Every structure is written in structure tokens, then in C-alpha cells.
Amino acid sequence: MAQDKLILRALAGETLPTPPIWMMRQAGRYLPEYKATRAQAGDFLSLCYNPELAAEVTLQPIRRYGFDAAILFADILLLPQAMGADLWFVTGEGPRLSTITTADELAALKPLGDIDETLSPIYETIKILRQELPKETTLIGFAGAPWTVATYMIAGKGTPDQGPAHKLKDENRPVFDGLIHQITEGTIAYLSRQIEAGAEVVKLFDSWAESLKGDDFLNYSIKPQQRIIAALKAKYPDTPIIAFPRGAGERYIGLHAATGADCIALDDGVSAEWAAANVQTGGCVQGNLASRHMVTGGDALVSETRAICKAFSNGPHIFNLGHGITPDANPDNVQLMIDTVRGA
């Protein structure tokens, strides 16, 4: 089944004559059978916890574009919500959290032991997924990095420069130190029950990794990821890994040897003709077309498409965004994106 899955022999390091593709947010708000389906569901955490609406909308880029791979749709702060977390969101603004700032807060949160049962519905869209996919298609499923997920559960939203996520990681590490870990522990977890439900890769989001300076980037970044893919790999040897320190710049150098992971996923903060001399001689790479070619479209995204092709074509690649694509992306941008990769 494998060699019919051109994810998986780019993942196990085949360089392949045309690369694979998926996209990052694929299934979301720029699809209008997208928004129908959310508007089914209620709201977005009810679409979240509704298997059979959440494979649905994740199959539908699949149907649409015949991606190489589909990923679960979810939510990376659906495991806070599992460890204890409340979380909601607010439209237009995004999401919040209760925050944990505290030795108490910490001390409140539930055993890793009780979190699927908040997640068993995540579990079950797995299985539906796995049924519904066409065959050659590769299945990932995924989780937020602990430091990114972090970030949240501090300041109870996003912010800009993870300001609340350093202040308590400098004024309080004890506390910070015992969040890290018991995130890394429930992602382990997590990650362990979506592979047994039938995800083939799954991939780990650490999207605010550019704020770690110095030291931190190495033991609240690449530590944690390392400790996580260690604990899978040793559970599950043949489950290939991605992961993805957004922003992480030259310190991508050595990822592949410092995380474990099989993959380096790219920002397009890096020149796909540095990353191929720096970063791919170390295993498989995916990226990294910068997501607004998905709103301009035009001769832009067919020439950036093939440099980035034409770069990473002497060793193993996966092409993708350097992040996820907009709300404001034309559709058929993405087609276009697509041919240009096969080479219609």
C-alpha cells in the first residue's frame, strides 16, 4: 500500500519526479462547500466534535483537488480543552482560553489519563477518514508543538509576541517548566491515539517557534519535539513525523538530526535554494510557497511554484504553503498552484 501513497516514499526519503502535494488549512474558510458545512454544524468547536462533519469537510478538499494527503480537521487547543482548559471562541477575534498561570491552575488540570474523553470524537473522524479516503491518499493527523500550545493556555488567546507565554517562563519557570511538560506528556498521548485510530504521519505545529531566542528555542522548541517523536517512535517505528518550527530561519540547520522528526516542514522565511543546501541534505522538506500567491494567483505563483520545485528536485520534497492558506484565497488559485506542480 505504501508505494501507492507518493507521501510516504517522499517521507522515507525517495526523491520523487514530480513531489507530492497537501496544503496546510486545506479544508477551511476559503471553500464555499466549507462554509455550508460549518454553518451545518453550528460553530466550529461543534464542527470539531462531530466525526462525520469534521471528515467531511476534510475530505472535501480531497474530492475538489485530489491532494496527495489529507489532515484531520481539528484544532491544536482542543487538547487543552481535553486537559481541563475552557475554551471558546469569539467570532471574528478567535480563540480563548482559561489561562494557567499558576502553581494551582497546573496542580487543576486533569490526568492524561482522562483526556480521551474529550477527544474520542477526534478518534472516531479518524476511522470514518480512513474508510472514505481514496486509497492513494495518506492521512495525517496532527497536534500543536508544546511550547505553541503553551503560548495559549498562559495568555487565554493569541498574541503577537507570545509576551504572557515569556513573562511566566522567566518570573515563574517551575510553573512553566510543569506546563511544557504535561502538554509534551497529553501530546504524546494524543498523537498515540490518532495513529492507533489510523492517522499514517502526523505532523507537529510549533507556529510561534520564532520568539524562542537563544537557549529557549533549544529547550522549549526542539526539546519537547524531541521528547515527543522519540516516545512515538518508539511506539509506532514506521509512523513518519513532521515537524514544523515556523520562523525558525538559519536554526533550521540540523533539524531532521535534533528533533527525529522525518520531515522539516518550511516557512517561506528561507529561500528554497537555501533550504535545499542547508536543510534538505539532512532528510525529506515540505514547503514552502508563501500563502498570499493563493490570493494574487497570476504569473507570480506559477513562477515561484517551479523555483521551488526546480530547487528541492535533487532530493526528497513535499510541496506546500510556508503556512496555512487564508480565508481570502481564490480557489482557483490553488487548482492553478496544483497544475503547475504536476505540470498540466
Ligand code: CP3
Contents of the next structure:
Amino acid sequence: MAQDKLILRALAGETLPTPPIWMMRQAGRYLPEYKATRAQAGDFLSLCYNPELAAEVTLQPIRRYGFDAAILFADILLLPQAMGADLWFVTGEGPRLSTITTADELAALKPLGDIDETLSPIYETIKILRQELPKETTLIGFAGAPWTVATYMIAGKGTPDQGPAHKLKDENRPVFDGLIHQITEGTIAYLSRQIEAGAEVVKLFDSWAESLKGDDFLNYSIKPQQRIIAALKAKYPDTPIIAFPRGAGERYIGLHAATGADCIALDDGVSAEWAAANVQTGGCVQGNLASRHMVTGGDALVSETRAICKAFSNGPHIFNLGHGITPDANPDNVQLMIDTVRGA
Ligand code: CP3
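Alongside the form predicted on its own that was just displayed, please also present the structure of the form predicted in complex with ligand CP3.
In what comes next, the whole complex appears, and the chain from above leads the way.
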């Protein structure tokens, strides 16, 4: 039953004696079993679009560690691909996309009614997972937030300062606004289908929110997410939503109300004590152990994990890292983190 799932209880606002736990990028290259399945699939995108194998890698960290949530194995760049961008991954470097910087390129994107031609395998993965996940494990679907997705669509790759996206925003506002609008509407359609297929929670990743300054943070990180969340809540009022405006810093204050999200995910740039006093007062928070502890382990991992649990112990909290686990992490440190959270 839904209320037996600890993640759903925390998202409903319950303060639990032990926080439920999952981990960003929990299916990934730090796990030998992931690398084996990825090799079987051929490459990363073939793995994303193979429902059986994508379900398999989603389940691997659940089998190994018993996390309280599984996150669908996919990528935030599949939606741009479904919208008509070319997408490929360069080994050792990361994603590459065809770029959108002109009105003609924006107009050449596919109609949003067509995205399921590309994305239907993702919904199939969700259906398999709902069959195969343990009863107590919550399934999280996700998408990128419009600003973060736009930064990749404009630059054609990841960029340290999101410079090309800022340049388009400042020099050709109609094309930039049009692209944000198109991604926003596409995300509503994509997450709606994920929920209909069986995702029990959805999360928006705004990984590059930090570089939006002044009114841009409100207009391009928060408002598009608010629009997505309002549209989803109108159709699926019982599906909780997590928002992750990474690097928001002091601007994390008030974001439950501003976005309409049930939970705000915190990166490790804010202290747990500060966030308990200033953000958790608005609702459930998720986070925020620095990912480097999964590489370094030891006493620092244990004491920092305990400190985060203690700081957030008077309100709803889901334990997680502040960002994704890195490929050089030691799988034993993940177990140590879980044991510390559950045993503390
Ligand atoms: O386990 C999970 O968290 C679920 C799956 C997931 C992936 N990507 C798989 C993946 C999720 C939720 C994402 C989100 C994602 N993808 C984000 C937002 C979260 C964040 O980390 O800030 C972003 C910015 C992307 C775009 C992306 N995908 C980049 C920049 C890269 C290259 C960097 C890298 O780590 O290689 C990817 C590739 C990617 N997405 C991998 C995985 C497991 C590694 C691919 C591989 O196996 O080679």
C-alpha cells in the first residue's frame, strides 16, 4: 500500500524516525554490474531505449543496497532528442546535440504530439519496473527543468558557465523564450506519460540553476517549473513532485511555495543546519551529503551523514547526496552511508 512506502510518507510531510534514502545516479558507472549491462546494450543511449536493460540497471542498486526509491534509468536529454534535436554521447566527454539558436531552428523542432514516437520505450521501462520493484520501493520518474535542458540545446554540449544560453537569452529573447516555452510544454507531456505509466513521484533537475542571476532565476528557473508542477498537479493531484534547483544558495528560501513542489532537493552548497531553519520550514527536503564522501569514505562520511540526519530530524527529510555519485566512488562507501543513516 502506498502509505507503507517511506518516501511517499516523507513527501506527504511526515517526520520519520529514520529518513528514507536513495541516491542521485545510483545506477551508474561506480557499479560493476552497471558497466556490464551497459556493455551488453552497446552504448548509453541504446541502454536508455532498451526497456528490459534499462529496468535491469534501475533495479541493480535496489538489489545491492535496498534503497527506498528507484529512479527510472533514462536521461534529461532524451526529451530534446524526441523534440527533434540530434543527440549523441562522446566517450569520456559527454553529450553532444545539434544546436538551436535561431527562429528557423526553433520552428524546425517537431510538434510536441510526436515526442512519444521516440519516448515510448521509456514508458515501457516504467511499466516493467512497477511489476518488478519490491512493494516498499517507490519509483521516481524525472525530467530536466527547462533552463537546464535549454542550456544543452543551445550550446550543443555541457558548458562550465552556460555562456551560450545566457548569450541567446540576452541577445535574442524571442527565440530563447520560445525554446523555454517549447521545453516546458514538452516536459508536461513527457512527465504526464511517465505518471500514467506508473511513476509514483517525479523530479525536475535544474542542475544549472545557479548561474541564473537576479530576475532570471525567477523567470527561467522557478516560473517554468511552477508552470509544469501546476499542470501536473491539476491532472495528478496525488503524485508528489521534487524540485532540484541546484546551487540556489540563499534563494532556496521559499521555494516550496514558489514552485508548488512537495519537496525541495538541496545540493551540498548549503549547510543542513541552515536549510533546516530556512527551507525545511516550508516542507520536505532532500539531501545533502557531498558526493566526494562516496570516494573518500571513513570517519568523515559517518560524522557528516549523522550531522545531516540530526539537523533535519525535526521535519520531513529524504536522505540523498547533494549531487550525483561519481564513477570513481567506492561501492562500499555507499553501504557505509546507508548503514549510518539507518543505524544512527
Ligand atoms: O541513476 C540515476 O540518477 C538515473 C538516471 C539519470 C542519468 N542522468 C543517467 C546517466 C538521471 C536522473 C540523469 C540526469 C541528468 N542527465 C542530468 C541532471 C542531473 C545532474 O547530474 O545534474 C544531466 C545534467 C544529464 C545530462 C548528462 N547525461 C550528462 C552531462 C552526461 C555526461 C556526464 C557523465 O556522467 O558521463 C550524461 C550521461 C549519463 N546519464 C550517464 C548516466 C548513468 C553516464 C553515461 C554512461 O554510462 O557512460
